[in-house]
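As a starting point, one isolated chain is supplied in structure tokens, in the form predicted alone.
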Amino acid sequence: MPPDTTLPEFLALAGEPVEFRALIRQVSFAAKRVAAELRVAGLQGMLGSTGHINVQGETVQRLDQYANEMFVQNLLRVPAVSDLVSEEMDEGLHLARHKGEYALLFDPIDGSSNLDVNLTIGSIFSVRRPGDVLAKGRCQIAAGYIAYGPATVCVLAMRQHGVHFFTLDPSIGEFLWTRGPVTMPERGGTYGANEAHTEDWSEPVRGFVQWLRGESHHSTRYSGALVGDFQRILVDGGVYLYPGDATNPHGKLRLLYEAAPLAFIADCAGGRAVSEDADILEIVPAAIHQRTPLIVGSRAEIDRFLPAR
């Protein structure tokens, strides 16, 4: 693939359907904005707080709803998409006027906790029919993320092109192929986990932890940002651990705009994903925004933890 083929460009040489191609092509718009206020954010007092709480408990930060409102204003010029679902939103967003294929689930701003740090952060989404929206992950049509760094990068995966990397040149404003389809390492040699919880964890994990700190001699690595600490993992391998504690015991991460679409890119670059009992992709959706732990990486790595279940 050319070096300057733009996000559009590929997905009309792969053939895709021009009602899907608009669809990324407005999640683009969107994340090209945010990673514009990102830029100028602490300058024009875009950081902090709302002082709202959303429907997860979490308190809204600013720039949480404004990454929500530009997904959902550009999402609504697609006619193919008939339903949004955000993890800003108590309740899914049914587009009745549009009669369209699509659902999108998505996360508008992961790592919020990063953004006054001037840390990566990063938008998460998942493509399906809508009604597959409470269907296991395997349905779903692709899934990516944009990750907001010293690069603005989304990562796209479709089930028959794999993953593939765009980077935004702001010079043009574009989002140009830089690297694909991508495999993940079938092992790797670090591993992200919050260990501040390593006593709340159930046994079969602390005993990964365990394995992989000591005769496995993998680093740490985590930053607090899931889809900074996954890049890290799509591209190195080795694993990544979000899993359920004595206070969260069905895990924190949300299944259907966090977990599986993460694991649908893992699935389709080699690697896995599992909670602690159940493949992610496997497991059915009760409600849109349910929980889950996640296990993600390598299969090396995925092998050596089912055993220890």
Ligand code: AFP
Given for the second form:
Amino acid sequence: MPPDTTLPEFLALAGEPVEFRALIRQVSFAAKRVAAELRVAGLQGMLGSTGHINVQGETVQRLDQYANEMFVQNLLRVPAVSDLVSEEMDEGLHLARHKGEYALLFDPIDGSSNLDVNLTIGSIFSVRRPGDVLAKGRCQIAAGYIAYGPATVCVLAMRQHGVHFFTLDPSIGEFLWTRGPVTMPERGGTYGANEAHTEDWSEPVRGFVQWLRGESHHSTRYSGALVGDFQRILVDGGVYLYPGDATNPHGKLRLLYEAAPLAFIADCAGGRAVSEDADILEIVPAAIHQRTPLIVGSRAEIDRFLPAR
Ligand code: AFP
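Same protein, different form: I have the form predicted alone, so give me the form predicted in complex with the named molecule.
Below, the chain from earlier opens the complete complex, with every other chain and molecule after it.
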């Protein structure tokens, strides 16, 4: 792939339908707006909270609200998108006047606690058929995330083409193809988890982390933002864990727009994602904001925690 291939060119060369290309174009435009806002938020008084509590029971940061508005506004322009599900919206948004080929499920800002301290955060998205919003994650058409770090990188996974990285060139405002198809290493050298909850974890989880830390000589890398920790694992291998604990017995992360898209990306790259007793991609959601434990990463290491059936 030529190094200056833009995201739209890549999708056209890949033969993706024009409606799907329009959807990804608007996702990438929303991401560019969020990236631009993040660069100046501290200068324009856009940090801090709105004072509102969302459906998750979490305090909404100004940038959470801004990013959600950018995704909604931009996706409303795509006639092929009939349904939107967002972490920041209590209910799904159905657009009856639209044709109804795609639903977009997204977490507009993942890692909000990193906003005021200028650390990596992300946006996560999942593309489904409208009738599959509450189907298992294996039915996803595509999934991806944008990591807002030293560079802004869009990672997009599609079944037929694998996982590809596109890096934003701010001088021309385009996401340019930079690598892919990406394969997740079979094993890694780090694991990410909030070990303050160790005492609440199940015995199998505690034993697995003990193995990672001991016999497997993994180091800890945990940033407070799933997207940044996942990006490390996708490139270098390893494991990220957010198991159930006393505060979140069913896990903290949301299935539809956090765990399932990352599980899809991991699967397309040769990795694997499980809850504590099932493959994430096989879980049938009961509600749009359902939570799940998430243990994701290098297949050989995940298989050791939960042998593939
Ligand atoms: P926020 O978006 O509320 O900061 O949560 C981020 C997150 O969902 C995920 O990105 C992190 O890995 C995890 O939660 C951090 O949770 P803890 O602060 O409980 O470790």
